[in-house]
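Just one chain is shown here, as structure tokens, and it is the form predicted alone.
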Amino acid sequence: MNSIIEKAKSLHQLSKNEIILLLENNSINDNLFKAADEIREKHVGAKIHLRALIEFSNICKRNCKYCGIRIQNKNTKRFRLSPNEILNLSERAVQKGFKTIVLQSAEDDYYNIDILGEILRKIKKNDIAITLSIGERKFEEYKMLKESGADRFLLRIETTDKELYKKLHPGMSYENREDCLKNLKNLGYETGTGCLVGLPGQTTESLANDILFFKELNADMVGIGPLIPHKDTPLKNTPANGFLLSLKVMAITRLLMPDINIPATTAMETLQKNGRIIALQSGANVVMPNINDNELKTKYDIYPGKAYVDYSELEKELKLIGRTISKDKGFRVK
């Protein structure tokens, strides 16, 4: 087990029967984790680089099984923010010194592409990354969106195996898409996907190739988290327990993939006291503090109990493990 590691160190390269050793045998975490801490300090450094998430819509036409703003889940309060509170609250993450800005909705038509990009090219005269998370939409309008100043595109896969896709997305395709993340690379777009762990049906063969798409993909930025069940979805009785998984997952991709940015995620925060912490010391480089509203905040209700960045703390918890705030955007630096 520990030659695999060295392998991952050295030439950042596994075949999936290695990753599902790893994967599988729990006897070595403590080693892959300090590798990729290792990994993570050689390639991007000490700095943690921050996003000020806004998520301004959880009106959604999708119907994915896990997420607790589905269509069909009738007991969200649903919101949708209008352009000038998107753009105060992107001026108040300029103020607090953000240097990336992080647009969220669901899937919601109603921000076509004239909305988006009068608000895109707004915020960009403040001199800032700016990263969508909207979903799927079609080439030329992920192209005007580019040209309006978008920087990066997070859209994750959740899961590369088809069938399970299929089960867990209706009247969805994969095979769209992975479409929409290759249309988003070729468009210059810094690439962010990732998946979802402990999806029922899901395997240890399964996770492997999510983290061999990576790679394929040459993501730039990679968010992997534990899913946490919504009692207002179909999977909510599934049992909440993929944070060591998780967190392996996420220490094998930063080892294969040395210098992308990998968000160490809310869903891990949530799941286990000091998961944000922990998955810093396990390969991640990235947190993303929402600075909506309280209201927003719990309305914005794709899991139950969502962790929340306090910036106060942050600081003080970084200084502990010896690291600092960034005070650049964060591109990947190849």
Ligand code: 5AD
The other form holds:
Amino acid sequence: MNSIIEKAKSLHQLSKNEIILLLENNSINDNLFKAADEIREKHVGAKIHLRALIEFSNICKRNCKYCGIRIQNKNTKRFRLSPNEILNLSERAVQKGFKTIVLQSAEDDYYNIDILGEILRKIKKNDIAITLSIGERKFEEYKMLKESGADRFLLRIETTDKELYKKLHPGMSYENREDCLKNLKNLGYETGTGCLVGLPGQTTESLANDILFFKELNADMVGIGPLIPHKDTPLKNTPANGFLLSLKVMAITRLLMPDINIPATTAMETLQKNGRIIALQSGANVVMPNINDNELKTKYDIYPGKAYVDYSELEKELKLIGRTISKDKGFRVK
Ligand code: 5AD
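Return the form predicted together with ligand 5AD of this protein as a structure block, the form predicted alone having already been given.
Okay, now the whole complex, with that chain kicking things off.
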């Protein structure tokens, strides 16, 4: 087992079977996390990149079976920020010294290319990187958004198990999602993807395939998080036990992709006390604090109990583990 970890550390390459062995054997976990931490230190250093997360609409046309803001959840209070409200929040991020803004929303077609383009161009008057996370769009739209100033894009594949993908995403197509990711890459976006861990019927083989998919795509960022069942979704009775496995998927991803950006995801912190710091010591190097007002934070209810970042608390915790906050935009350094 430990020779597999050594191999991953030196070659950044593993077979599917080797990944499955690592995922299924829990006696090696401490060594795995330590190895991922060492590789993170060696390739991307001690700095933590902060991304200011702005959630600007929870009005969704999709019906993903795990997600609390799916179209069929009638209990969610919907909101949609105006361009001016988005710009004000972006200004807040700039004032606070963030070097990256993440504009995230449900799949809401209200925001067409004209509206989004204008927002991007206005934000871009500041010296700040912009990440979009707005779901599937056409190639032409991605192209125009890039030209308007977007630098990065986040679109999780969620799962590479095609059967499972189909079950969880009614009316959506796995092939289209993959095409979107390839289009984003080809257009020169720094492209982020990732997966959910703990989906019903998900196997360690399918998680190994997810990791190999990230590598095959040459993703620049990978976000991995445990499923947190939401009471108003068809997955309400799924057990919320994906923390450890999601940490392992993340650590293996770091070993195989040493120079990418990997967030300590909010879902990890939500499911496990100290989950964020544990993740930052097991391969992660990014934190995405939500900068919306409290009222909106709770309305963006993809899963219950979402954890938030207390900035001064985070600074203290980072100091304790020998890490500091980066002052640059935090692009992938190859
Ligand atoms: N639990 C954990 N993560 C979720 N997401 C959506 N619903 C849930 C849930 N119930 C994740 C998806 C999506 C990201 C923004 O949030 O992976 O890509």
